[in-house]
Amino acid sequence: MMSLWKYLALAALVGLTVGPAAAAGDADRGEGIHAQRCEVCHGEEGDGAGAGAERLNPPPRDFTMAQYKIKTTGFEDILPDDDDLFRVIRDGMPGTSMPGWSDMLSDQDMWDLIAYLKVLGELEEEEPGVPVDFTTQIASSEDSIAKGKPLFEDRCVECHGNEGKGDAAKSLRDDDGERTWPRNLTKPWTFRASDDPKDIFARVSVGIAGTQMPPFADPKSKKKLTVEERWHVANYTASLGAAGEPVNPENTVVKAARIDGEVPRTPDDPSWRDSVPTTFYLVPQIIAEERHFTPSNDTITLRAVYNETDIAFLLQWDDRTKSIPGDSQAEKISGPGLAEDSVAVQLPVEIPEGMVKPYFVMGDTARPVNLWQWNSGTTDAPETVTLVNGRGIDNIEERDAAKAGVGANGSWRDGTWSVVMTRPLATAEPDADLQFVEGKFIPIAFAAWDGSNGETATKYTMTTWYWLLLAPEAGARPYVVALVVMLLVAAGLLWWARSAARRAGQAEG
């Protein structure tokens, strides 16, 4: 084994996020704290059949199988540095249930749990390989990137996609024979340990144990990566992330832009180009029964404009497999009971004049609310689109949506679906919808369903309210308003100063 000062010094050398000096743990503590912590997902015995697991998405970790994804010890070697773990049970791994458990541990207790891991694995004896050597490590730039690129085109894209989504052609099972889904590179922030080159340069080069990721540092691999191209890929995949839409949660205002001319009513229409895009995060539907624990789809962006008289939405959402019940690629690579996608906008019936908004779960008897639904069809059914009214999510009634003026047309291109739903401003039931008004905060939220995850009726990821603002053009009535205001604090002003001047003359007279 590297001896510690080795390992510090070549830590510091490439500045990886490592924890502090390791220190002896002790098992018998660590025992203590895994059935404390751990236990209700990991379970009792570290097997992973904790009382949560099932309603976790990925499943928690079978500690006896010492199969340990997040490592950077050499691709033969079981054994992960002990510092790999331990940045694991600080930091947790995003896009899982695992957290971040250093404001609830101290640092002993995590070395601690590291030694009762070991025992549940039988790795007590077992020492840690050579360390991945980032010494090597080839700076990002743009004539790495380029480098990286025909080589992720050449042996990444057959799961990851052509733009990186994960949108893979083929159905992936992991060695537990649990549905595995590639990484979406264009959403660093769901990366299990960062998406820092480095540690992609990790993944790259000894694979994740137990998935079908291989290591491309394997010599006896025909698609072998040397050291320099693992870096080129490594930079170039760190670069997808900017081709995401991040969520900014501080931003909960979607701004429907005003323009001339008719609303776009397809997603291709050169007019979202102007548009500003919005995303939030979609959570699972746990309110209602049947309730969804292991969603996929986990983000969803808006776009709005309008006109005088309609207005027009553009939903995307990332979606690595385009759900139509009858095709048979479909069907090969999507889970049992395999559903329409589908995509809904959720609107009050009636603006509410102050802060208190209908229940976000279908409205409720006092504030009902209008959900436009689309649905991506079948081989024997094209895409439709859906109206309801909703008092509650068991009091729903269903309307004419072409009668009200609601259209939507979707397209689904490299894992990602982009749908819009249009509707006038205005419609001949103002007591049944919506009637938009320039000016005014409008809450709205938004619902998916992924049909290759089983997603239906209640059983769909959603968001809770957020504001819609059709916000008016400035034209010159800003200027022309403030110009006034200007001019009459002058005049203000000149008589105040006239008048001060008239009372001290008389005043010294």
The other form holds:
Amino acid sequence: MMSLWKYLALAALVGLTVGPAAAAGDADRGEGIHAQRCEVCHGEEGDGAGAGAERLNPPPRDFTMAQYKIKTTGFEDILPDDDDLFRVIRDGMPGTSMPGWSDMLSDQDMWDLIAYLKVLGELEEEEPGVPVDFTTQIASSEDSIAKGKPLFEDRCVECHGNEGKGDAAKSLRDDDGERTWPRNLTKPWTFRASDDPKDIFARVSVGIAGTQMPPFADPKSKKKLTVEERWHVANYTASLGAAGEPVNPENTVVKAARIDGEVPRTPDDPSWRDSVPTTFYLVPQIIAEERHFTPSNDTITLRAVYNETDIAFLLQWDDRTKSIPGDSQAEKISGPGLAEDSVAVQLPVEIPEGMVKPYFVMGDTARPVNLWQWNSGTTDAPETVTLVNGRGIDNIEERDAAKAGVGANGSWRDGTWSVVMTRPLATAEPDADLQFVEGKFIPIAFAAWDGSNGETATKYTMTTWYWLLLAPEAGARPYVVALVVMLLVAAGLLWWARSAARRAGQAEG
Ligand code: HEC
Ligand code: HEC
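Please give the corresponding structure for the form predicted in complex with heme C (HEC), as opposed to the form predicted alone shown earlier.
What follows is the whole complex; the chain from before opens it.
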């Protein structure tokens, strides 16, 4: 009778308890489940050397090292709480290939696995240490967030960047010498645990074992923060991602607004403020060789405006590193051999009348595409913009970007690239270049390359086809007709994007 209430009261106190009370696990049974479900990634011996491991970043955990990242025990405790392990197995680790298992495994299966993990790590005799005390919580408020900001600026920006986008000012490696990147704190859906202030408080207090994310509760650390300060900094950190995930899967249209006067040619131009942003997912290119499995760029945000003669796009995406080959600071952070960062807009040469769009990877013979590509430049050469026509990935024709009037201008600040691309609506070669017209839904796709992540040529991230609409004043008839067509196709596209994302997930796994 008493036990359930006692459990609930305890759970409320601890705050992050995951549900079912820890049950005794059977390690032998756990070994069998591990062989069936976990071995592909974590390896036959549980040493992280599974068949799929090489392609994964971060790599699967080596359980024999007995080191766990997400724990609510003290920073000096080796052993996580059983509930910590249960939670990671049940929910997975977002932003990595570690899946959640709640659909496939019973609670008992998971407790059995935990017993087996302890055998692998020789932790059977270990007692969990003193848990993080969540009863000290200071609720988030304007006041607490304001107190957290200067603490964040003092303790966190060297790794997480001024705006928390993970643009570290130094090179970071984990204990195995693997390159690691601090989290982009403005994207809480990529957190391994969550952006609940309690979770952030726990990570800030005990650190993330094996990585350079330090424990700020360590009394010996010069950077030590008091309990109160850790709550303020956690509340501030949680506020960085408060805007939520920017992708609205229902929105498949980049609406170009008609403006009077010149189209903007730089990212800082104030006229961008009036245009509506649209954000799409970037997925790794896994169709043509050489495929890409460890992407870093995940979303891209677009704006577009046009006037009587020209169109301008603003492309923005978070990229932790400004990859300028030859730049000693860039090479210090990213390591040697970095390539230029890059972004591209893909458009059909001809606006399709029906539903058939060009093949989305560089077009096809019947339906060629224009690709405008901006490159960030090196210390010896300025940024460049190129124009190619694609009739398939092996059938590329280089063209003269200047002659077609394609221009570009990019700048990087605090972990975000902003690149403007412009072109006249009409060109001298209507057979080779898309001629922009008002009121029609024009297929458009985007691609990005992170030069610090080995992304060049066919290793890149991209969107599927979406739509561009040069939206004239409201009420124009072509707009209404086109809208109906668009609604019909949108459902199909949505299905495509979802199954592509699923395929990418499977390929990674
Ligand atoms: C598709 C690959 C994949 C599979 C399958 C997989 N894992 Fe993982 N797992 C990972 C990766 C990658 C990480 C490391 C993530 C990181 O370091 O951020 C990880 C980390 C972990 C961790 C460490 C958590 C922590 O706090 O550090 C545990 C525990 C774990 N996995 C358990 C399991 C169990 C149990 C199974 C089988 C039921 C399993 N994994 C199946 C990829 C996988
Ligand atoms: C010396 C570098 C460094 C400093 C300083 C640092 N971090 Fe981190 N942080 C990291 C790294 C690296 C990771 C990613 C670790 C991993 O999972 O591989 C990380 C991850 C995180 C996460 C992600 C948690 C999750 O669930 O995924 C949060 C939140 C975080 N840090 C907050 C902070 C805050 C707040 C501060 C300042 C009080 C701070 N960090 C200071 C390097 C640092």
